[in-house]
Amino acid sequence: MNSSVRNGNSCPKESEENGNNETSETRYPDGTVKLRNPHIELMDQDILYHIALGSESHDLVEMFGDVKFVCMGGTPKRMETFAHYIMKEIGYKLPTGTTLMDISQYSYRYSMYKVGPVISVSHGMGVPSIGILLHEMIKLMYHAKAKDPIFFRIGTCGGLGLEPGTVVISDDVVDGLGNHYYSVPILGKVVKRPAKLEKKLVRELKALATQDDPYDTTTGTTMCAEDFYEGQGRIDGAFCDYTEADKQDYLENLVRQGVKNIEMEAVPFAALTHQAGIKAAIVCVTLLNRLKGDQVAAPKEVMNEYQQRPQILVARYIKKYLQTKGRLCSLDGHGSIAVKSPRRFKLVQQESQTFE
């Protein structure tokens, strides 16, 4: 196999704020998303297998054209909870007799809910899972003609020198080797895509943390591991070839490098949104201090409360944005799937159910 390396040099030219989201490479003049894949426009239909949608089976402009925020987190239950929470926070009203619907229920892979201009979707665990979802969510924004969407990852993590329950807003991301890029083997060659987050968005989120919050909110570097156990220096996996002292030395060295937390999705999230010219931020809550142990021991009710904290901060941002734009007063929903072609609609359902 050819092991040569080529750098991803098609990234949008950067501004001082870590990415100009309105470059001609990533946006049309009206602000809608432009894909960096010329093949999509030539396809009869683009089936988004893993979220059970299609460009010709569904009227994606009608369904998602008003989307401004895409919020994603690991589990379906967490993102269903966030959907109900943001619905209350922004005053979104469903028609009488209707409930929030899992739009991607036929995929059996991810769960997705839409609350006015907000999508709440699960991304699963780890680099491959979130990578697949990001490709399809970016394509969804393109097909829907959504204008300048903002992506958020709302998650959990292990803290480094931080008390459990601390909220961490990532201002930089690295992989397990300290690299600031996402390495993807493509056609036998390794492509490196810069993993960057917009600093302005980080500052805006940090400014929304208040002294009344009964927990700390901080910013810092996030390490993205490709494994839960050995990849994060745990000693409680099925295998372990290092000592407790080795682990402590490693974690303390990460702290000296400015790493505040460890999770499993930050690098592809930052790299693919940056490649697409989409503003993005990562907000996680620490479930434990890894300098003091490897296993989460907090009671379930405490864990549930911790997981609400990133949701609260992101909801503050969304609510403030909508208030500034005067959009909180017109949030009545239709709560329906818009079908363009019943035949293609059935095909997409079948493809999504059987695609491996």
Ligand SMILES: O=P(O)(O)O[C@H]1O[C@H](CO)[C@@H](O)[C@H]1O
Given for the second form:
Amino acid sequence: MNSSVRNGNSCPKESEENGNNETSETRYPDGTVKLRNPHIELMDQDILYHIALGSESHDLVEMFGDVKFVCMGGTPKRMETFAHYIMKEIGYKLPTGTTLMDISQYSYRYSMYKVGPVISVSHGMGVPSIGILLHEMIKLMYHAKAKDPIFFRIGTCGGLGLEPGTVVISDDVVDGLGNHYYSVPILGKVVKRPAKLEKKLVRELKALATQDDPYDTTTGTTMCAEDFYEGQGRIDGAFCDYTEADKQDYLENLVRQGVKNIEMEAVPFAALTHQAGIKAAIVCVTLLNRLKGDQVAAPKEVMNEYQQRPQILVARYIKKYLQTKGRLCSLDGHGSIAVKSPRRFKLVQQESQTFE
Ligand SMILES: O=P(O)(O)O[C@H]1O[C@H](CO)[C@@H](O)[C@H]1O
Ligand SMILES: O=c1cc[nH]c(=O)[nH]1
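Okay, that one was the form predicted alone. Can I see the form predicted in complex with this ligand too?
Time for the whole complex; same chain goes first.
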């Protein structure tokens, strides 16, 4: 067994500033992700079932070794749009006659695109769905030997006292009971994993919002609900045993506690990336002000424009990062699928990667 793979239950030391696990616990010296599960090393092959990839069936180092950013959001359409948008923003060129492809299309679960150093992947709705994807994306980063990847969630949410269309960068996350950890029943016991986000990354993202943006960008606590309706205090679900006044009291109490928005994935996203020692941030746009109503009634075009706002902020971060590293102009090629056969590698789709 690889000597640096530790007991998955070992308790990491905490770093005050970035809220991340001590890097020596979670990274190799070259920045690649350590997997805190000793069993994976012993397996003949690791099948990443829900993203339709495998550690032996695919050459994951060849396909994903250059990944720096993993961007995720609820819907396949948003993440396809983001893939095209980021391609334009970072000046990434596809080989003539090729188009972006959904790498995970045959999983029929999630959709995933790769644009140079950026992965854009859908996570579905809610805690279990993003939890499964995070396990597989973290393992993918490990198998691919990707160095210091950063994860972003680009989402939508309900705002509390904010103008619809406001961008919220989460600086803290709580569940529906106000807990700052992800509770997972494992082997019949509840395991609590701290849900923490990198404060420095929050500040860096906030600094990329400009006065010229025709909307506000703010930071605050995000509440992660287990449900869209009763779990978020809505009165328009199929069931409701409380009054409008009860709901209003509840939401106003959340505001007093610093909660700016409500969505459905923040806690596992923060907890599992933290557990893996991966820098991560959550950027969501508010579709409505929950203090004023429950129904998401904005027209489709308005909603589509709102959904671009977190993408714009994250794209600014990615561009700035690549500019700083002097890598913006050297991008060329295509996220291809490299299938490993027992004796030789076969490139299913032609690729020329000059990043890194
Ligand atoms: O738009 P996404 O990213 O899916 O985020 C929000 O929207 C969904 C509910 O409509 C939940 O997944 C919630 O977290
Ligand atoms: O109110 C909302 C809007 C989007 N997503 C949520 O989870 N809640």
